[in-house]
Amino acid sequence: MITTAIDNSVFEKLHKTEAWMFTNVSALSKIDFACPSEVDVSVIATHDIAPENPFVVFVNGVFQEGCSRIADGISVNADTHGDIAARGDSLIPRGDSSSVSITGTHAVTVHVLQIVTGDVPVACFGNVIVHAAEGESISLAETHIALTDQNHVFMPCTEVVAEQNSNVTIVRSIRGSKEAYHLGSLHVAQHESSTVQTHTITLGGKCVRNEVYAYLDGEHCESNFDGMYMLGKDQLVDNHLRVEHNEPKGNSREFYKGVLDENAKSVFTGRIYVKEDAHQTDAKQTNQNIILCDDASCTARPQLEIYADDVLCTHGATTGEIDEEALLYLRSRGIPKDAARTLLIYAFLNESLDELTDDGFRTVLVDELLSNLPGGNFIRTLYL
């Protein structure tokens, strides 16, 4: 059951590849990762956001049966993973660890909590396999929290199969320590008329890579991949997506937005691929950034690769300061400049969180966002 330490030499040259050219994780190749050892489970309770919902807890990749609430259709298995991840060209190492498998229809959101902790650097994996059979509906919330200030590296891999007419929603939040590495991936295979939504929210971590590989293998697939990030000192987020339209009449949206303070850095690489004859594809890709400080920077690579002519594909990227007009408007109503700025930044980011339907999870994320946001306490005073 114990995850073994990994061969960390793979991290040394990742940034020499086109896919990782803006994200250098070579430092990881010099760290001696320990095997995760016994852990303190007392912290789990504070992160049990939805006490009524199914709850699956891992600490350093080890399943915590005593703290979990397993429902029908959820199982935890040793050393397994799905086969969707193998379709893509992700360079993140994969490892055998215990995995959560979720099937069947669930009335409420299943909460998977992954905690990485310990006073020596730990490298571990976390595999989740979601399989929504025909007509089923699954909502999953993944909370990834690194505690303590070590150079942990956590590599969660979630694989989703959404069969005909099924519906899958995943909210993945990366929170906690600003020292840890998070190299995560989501692999989604969709069949006819299925709907998949993912929200990737990055508020913690030193270096966070969020990969999404989606395969729209049936007609009339609906796919929404959203992301939001609010980063500060020494933080980097690299959102890396590839959405493959392999069949006609698919509809996909990639919408990533974020705010960068101090010397934070964001990278966005999105590739929409439309296969020959995947006609009437409607694909849209957007990345919006606000930079608050000259030391912050962002890079956007919204890419289209299209081999069918009857398609509607657009992408957009904007980078800039907050809207001066809006700022002026707020100030003309008597709101002080700093407060007005904070309000606008909050509004910009909160748009993403508003999409989340599950109140409990949203509240926690709004709270963490406000903690990260310079001047966030002012916003709290506005909540009635």
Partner chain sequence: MNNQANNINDPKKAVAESLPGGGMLLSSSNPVEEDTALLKETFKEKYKWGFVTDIEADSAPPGLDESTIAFISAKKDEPEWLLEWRLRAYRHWLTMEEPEWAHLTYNKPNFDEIIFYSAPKSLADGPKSLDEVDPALLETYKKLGIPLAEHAALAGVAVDAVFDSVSVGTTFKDKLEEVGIIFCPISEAVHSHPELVKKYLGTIVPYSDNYYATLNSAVFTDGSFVYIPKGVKCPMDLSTYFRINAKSTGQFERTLIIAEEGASVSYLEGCTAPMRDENQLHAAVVELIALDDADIKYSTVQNWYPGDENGVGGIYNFVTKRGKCQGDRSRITWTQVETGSAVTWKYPSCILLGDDSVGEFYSVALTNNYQQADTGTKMIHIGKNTKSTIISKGISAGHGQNIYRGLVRIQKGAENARNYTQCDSMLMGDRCGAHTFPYIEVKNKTAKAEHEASTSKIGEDQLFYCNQRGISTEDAINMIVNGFCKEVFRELPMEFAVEARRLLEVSLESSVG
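Here the structure is a predicted model, which is why all the values come from computation and not from measurement. Residue numbers count along the first chain shown, from 1. What we label the rigid core is the largest C-alpha set whose atoms superpose within 1.5 Å from one form to the other. First, how it differs from the form predicted alone.
- With the core superposed, I322 shows a C-alpha displacement of at least 2 Å between the two forms.
- After superposition on the rigid core, the Cα of L373 moves by 2 Å or more between the two forms.
Given the form predicted together with its partner chain above, I would also like to look at the protein as it appears in the form predicted alone.
One chain, no partners, no other molecules: that is all that follows.
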């Protein structure tokens, strides 16, 4: 059994650093965290989205062998940490947990379920290592769920190595309790002509920090980092990205969008770094938000750091409200007010969900999204 050992004082001063200036997690320094606990097997079964796919289950950072389905190329506890995270300046604590390593080509998506639960606050970690060798393709879905309304803190770290001509797709969803803290990081190293596509979907959590550190270390790399979030009462999400173009002719896209209501807050910080001689880099970052009430807010901090000529680097951010003319049009066609409002929200967010290639995971996320919106049942009859 892995026990949780964490120095709470690390949380006390994080918000005093520039990178965390909008995200205050100092309350965690005052919490006495418990050791990991167990969860009923039937609960795990309800989150087994794809029963035919490989399935790796952690509960509070501890591997659950009896509930998992391990395929060739998947190993548990073979490695504790990769070495990519050391390249970045993340301040999120690293700690002991069960870890899963994924290699080789997989015909279907590998599902990693990380559950955090307990009647008292729990602090735990989750380590995932993905290594796609030359020409291999790996699709991974990470589901992070906090089950109880406690001030749990979950700190998952995923490290990805994409070798030449490989392809990696990752969907990370944060769901469940709106009282838990989620401080997660994704570290990516790409080599020549590799492709990495990631989707980070935030539907739960009191305070969520999603960090991405990407290193395009070969020519002709393709990188796409997408995010979607829908937040309500007093929730906060902080999406923090740094994408480094270290070789010529690399393309990267950061596209994050969300809907904010009831004093919810979002922060987007995206830094594009282009190294000297990394010519013909094409990089773009976009952050779009819809604000549903006066006390919700968003902060966008796009940053470009360029040391090469012959590059195309752009950034943009937009914030707006529900289009009243579109709302009036839908109501004039007999759609109830709540359903019409939800339909416009769904159309805005669905651009991110529609890009998910695995139907099973997309259906679950769309269903949860609509369950949190008034009039969602009406929209469900149209789309599901």
